[in-house]
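This document starts with one chain, in the form predicted on its own, laid out as structure tokens.
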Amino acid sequence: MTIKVYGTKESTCSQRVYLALHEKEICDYHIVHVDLLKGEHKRPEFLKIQPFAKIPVYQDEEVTIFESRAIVRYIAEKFKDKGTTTLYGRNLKEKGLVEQWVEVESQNYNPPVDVIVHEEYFNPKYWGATKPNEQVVQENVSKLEKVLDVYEAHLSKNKYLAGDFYSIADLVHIPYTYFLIKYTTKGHVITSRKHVKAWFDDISARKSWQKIAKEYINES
């Protein structure tokens, strides 16, 4: 089967659907470069298969999926029975689960970590500015504290975000977390926190996110 996945290799959204490939032992797949600096995510090629000009879009023989998460959800559910088999939850009431806290990365935990990152580290290296805005990160590491505090308390109770077993759930927190955490001068909002730092060390451990760390990001 050729898989090709539209984005860049820095990307973490594109660095989601790479983890989930990488979780299913499926190596093969190929990476058509999206260039966001020359503009190609606007061009008209590119908004046939994603309108809304953004990356990644994923691609098989058999369709064409853009947004991050769902096209993990659709790698784990097509490969369900490769490589790391828990991704999606092992019954009904464990992909409830996993969907939950998938809807709470992207609501609540993503949206302040995104500006920090950005305002911190992409908005400088690709984009121009010459300094972040202090009260714009500062507004949202006060409402990314709030948002670990509940990971705090839930993770001093159960090891992974969905209970027992590492899931797609923890999967798509991976890449902007750790970003955070090298990039920006924020990350000891995870560090400081007992259960928070043990689950993302834990999960940045595997050897799926060694991997792209090591080829996809250090090496740019």
The other form holds:
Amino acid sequence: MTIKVYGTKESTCSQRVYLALHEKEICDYHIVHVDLLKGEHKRPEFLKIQPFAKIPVYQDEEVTIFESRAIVRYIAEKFKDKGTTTLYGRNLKEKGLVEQWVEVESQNYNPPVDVIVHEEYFNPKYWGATKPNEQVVQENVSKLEKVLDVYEAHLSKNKYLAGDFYSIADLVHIPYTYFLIKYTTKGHVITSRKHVKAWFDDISARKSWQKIAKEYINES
Amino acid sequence: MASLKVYGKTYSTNVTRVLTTLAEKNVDDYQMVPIDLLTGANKTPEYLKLQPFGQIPAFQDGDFTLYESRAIARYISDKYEGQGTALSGNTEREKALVNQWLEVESQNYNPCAGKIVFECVFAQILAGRPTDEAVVKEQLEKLEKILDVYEARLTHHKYLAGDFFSLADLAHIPVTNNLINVAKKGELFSSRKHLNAWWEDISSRPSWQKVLQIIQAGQQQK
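So the form predicted on its own is up there; where is the form predicted together with the partner chain?
Whole complex next, starting from this chain.
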């Protein structure tokens, strides 16, 4: 099976897809680099596969799909007996909880983290921004802290978000959280919360993420 | 006594997303437990045990609790797989496309449409201030581009994930109803032929008609 991922090595959304593939012990996929700075994502050839002009896009012989969390769900289902088999839970209720926490990530967690990481890291590095908008950063830090208080309470009773098993609910958090800690001044929101920190240390130590951290992320 | 419970109020599009899913699966035997954001009922310790972010809806199936409307909708679709409308796709490919368009709704469509509805309809009641026209203008510009993509998609497919109605279409219904009928932004749809046909189709489904009646009954109960 030939798998292509249209994206970049450093894109956090693309990294969710690589993570899922690694958890399924699939490492021989091809990254088709889409140069955002040159506007390749807005060209007609790319818009044919992703009409919203975003990365990543996943392609194998059977499907072409976009939206990283949809791709991750597809990988979890398609390769369910390979590699980490708990990615989608083991029964209806576990799957329900996995879906709940993927939605929490997408609706509550990711929006403020996305803003902070873009303001402090991606915008200056790639898009010519001179300095972060401090008010915007602070507003989002406040939102994120309230969300993380809930995570802290939850993770004090559960090893992983959906229960006692690692799933795509944990996975989808990893890329942006890694960037938040390593490349912004706001990582303390994670590291100051005992159970959130322990959870993130655990899930980011997995081989699936270490490969991305060591080989894909530009450490310069 | 119904073992299924939906906590919330029908003015919430997230709640009515769940009610519409139940209706599509022919599941009638559930109880609505009112949790009114306006009275702070979502912030009581008892409710926070069910939904620690203090949002509505929350859902219970016996002693199993779930929250996040799209997760609840997926659970209902899975649990009642054998009855009502098949909402999640049948093949791996169909499921992937349903999930893709559900993500588009959640990441692209809903944030824009939701902000427009909030500014035009709820800013005064909930935030005690007039509509911020700059926000409405900015969000409308984004939404127009998104809807152009939908129009192109729906030119070639009857529904978003293909030729079958799914959760991906359903998820759009409550907010779109508010956008068109309450915020009066119907022109966004009536100016796009295939998008409009899609909207006419999905909003005339018995499931949504039933939920509209539930919403009206709820409004009369004040």
